Amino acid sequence: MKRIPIAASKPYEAIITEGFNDLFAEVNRVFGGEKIAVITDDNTHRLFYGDVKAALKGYEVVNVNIAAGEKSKSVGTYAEILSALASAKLKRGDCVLTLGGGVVGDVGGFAASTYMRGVTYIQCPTTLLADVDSSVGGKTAIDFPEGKNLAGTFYQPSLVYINTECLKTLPPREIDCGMGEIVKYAFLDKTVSLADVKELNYQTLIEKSIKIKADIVCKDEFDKGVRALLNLGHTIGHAIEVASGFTLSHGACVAKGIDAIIDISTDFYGLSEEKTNEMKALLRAYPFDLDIDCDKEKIAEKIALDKKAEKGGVKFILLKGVGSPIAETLPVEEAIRCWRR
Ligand SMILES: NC(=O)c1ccc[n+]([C@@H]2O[C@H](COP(=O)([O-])OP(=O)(O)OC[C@H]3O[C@@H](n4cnc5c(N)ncnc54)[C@H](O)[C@@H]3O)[C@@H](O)[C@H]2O)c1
């Protein structure tokens, strides 16, 4: 078992282990109450709820199940969760445990942070993306037709319990989504190496990734500065994802976004061929499908529409090399011109 301390304003630990055997003891360290509401989606309910309920023997466990998928990050599902918590007579001293990917974590976390003005909140991530990204850092959210993650809170969990055995049932597309974020960390900080990415030892990748994310988040918990580095590849990646009508995986789009950032950075900073090749090799250490046909004009339009342009353009995270990210505000047309060259 690995313990990673997260030194946020409310400190907590991320535990990386195999199985749910240690769950009771870990929950017991941070939660002294009696009742735990376990939020699941249809898939995580079917796959893991029985084991989690059994592991939490001794607590009064109730289940709130939601439909799987991004559509559940809605105000409707959020309200349903709050009603279910109230019907189960959850009190202020009780606990919400989210068992699932980023969707369950985001909407369940938002419910935990607002139900009775906030109850104890524990994350049990079950996707690779949630292991390395959404479960750590305290951002909760729901989407609106007007925009993704439009409402949410900063609310740190009391514990993140990662059971890597959950990854065994995860479809390849979802593995790609997590790998998109892991490769992003490899570009932000050299502690995740090309060899690590090739080796695909999830325990190691998760541990190193969480440490990088925690380090950045703890410097800027409320997203006013350096936390923006975590957007590497995401501005262009998200525009590609939207342009594809969400047929492409988030992971492939982030990878393609990073590929574009390498091209833009090479032109913008006049990087050496050696530096560019080192970055391209790192991106190709995992077999992302980078053969995505991008209409760069359309991508530029989407970015300009989606992103609140600051004075002087949009904030892109560029790269001066592996491990050297830098925030740069550029007019979208300038970024796309560098990408095209
Ligand atoms: N809060 C944050 O800081 C943060 C960071 C990154 C992403 N996010 C959010 O996370 C969400 C995406 O999360 P995600 O990629 O985990 O998607 P997800 O939660 O939709 O999970 C993907 C699919 O995998 C299924 N699933 C979950 N665990 C499984 C398992 N072990 N085996 C088989 N199937 C399993 C789910 O039911 C779902 O169908 C987005 O809404 C995004 O905005 C939040």
Ligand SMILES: NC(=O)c1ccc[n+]([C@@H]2O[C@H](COP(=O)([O-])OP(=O)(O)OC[C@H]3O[C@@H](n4cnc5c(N)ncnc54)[C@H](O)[C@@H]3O)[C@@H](O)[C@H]2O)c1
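The shown structure was predicted, so the numbers you read here are calculated from the model rather than taken from an experiment. Positions refer to the first chain, counted from 1. Each form is matched to the other, and the largest set of C-alpha atoms that superpose within 1.5 Å is called the rigid core. Compared with the form predicted on its own:
Comparing the forms between the two forms, the C-alpha position of residue 240 differs by 2 angstroms or more, with the core used for superposition. Residue 222 is not among the residues whose C-alpha shifts by 2 Å or more between the two forms once the rigid core is aligned; its shift stays under 2 Å. Relative to the superposed core, residue 109 undergoes a Cα shift smaller than 2 Å between the two forms.
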Second form
Amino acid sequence: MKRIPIAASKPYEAIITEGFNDLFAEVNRVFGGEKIAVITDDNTHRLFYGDVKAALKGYEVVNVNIAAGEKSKSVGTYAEILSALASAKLKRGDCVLTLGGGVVGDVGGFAASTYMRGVTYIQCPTTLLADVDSSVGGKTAIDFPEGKNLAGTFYQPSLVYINTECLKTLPPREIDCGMGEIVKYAFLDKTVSLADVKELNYQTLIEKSIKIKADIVCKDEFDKGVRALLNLGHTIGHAIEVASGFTLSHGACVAKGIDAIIDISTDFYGLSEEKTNEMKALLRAYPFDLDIDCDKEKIAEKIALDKKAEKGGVKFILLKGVGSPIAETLPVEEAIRCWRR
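Starting from the form predicted together with the ligand above, please write out the structure of the form predicted on its own.
Here we give the lone chain, stripped of any partners or molecules.
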């Protein structure tokens, strides 16, 4: 078992282990109430809910199940969860535990942060993407047709419990999705190396990625400064995701976004061929599909509407090299010109 301390305004730990055998003891350390609402989707309910319910024997456990997929990260699903929590008579001293990937964590966390103005919140991520990204840092959100994550809160969990056995149930698409974020961390901090990416030791990759994210988040919990670095590849990646009708996974779109950022950075900073090739080699250490097959003009429109746009400009995280990210705000017209080129 690995314990990673997250020194946020409300400190907590991310636990990396195998199996759910330690779940009761870890929950019991941070939660003294009686009732736990476990939020699942159709997949995680089938695969893991029985084991989690058995592990939490001694608590009153209720289940709130939602449809699997990005479409559940919506106002409608959020309202359904709140209604289910109220019907289950959850009180302020009770707990919401999200058992699933990023969608379940985001919409379930948003519900936990707003139900009765906030109840105890525990994350049990079940995908590689959620393990290294959405489970740590306290961001919760839902999507709108106009864009991703347009409504949300900052709400730190009391515990993140990562069971790496869950990764064995994932299809290749979901592994690719998580690797998109892991490679992002490799560009932000050389702690995750090209060799780590090639070796695919998931426990090592998860541990190193969480430590990098925790370090950044705890310097800028409410996303006013350095935390923006975590958006590397995301401005373009989110636009691709929306333009594809969410048919492409988040992490795959982030990888495509980083590929574009390498080209934009090379042009913007006049980087040497050696620097560019080093970055391209790191990105290609994992076999991502980096082609962009959706409407590029629609992507351009979404880039201009990105929620990080400010004062007529769009904030990009550019790269002067591996481990050297820098935030640059480009005028909207320049951002679109760079993208089209």
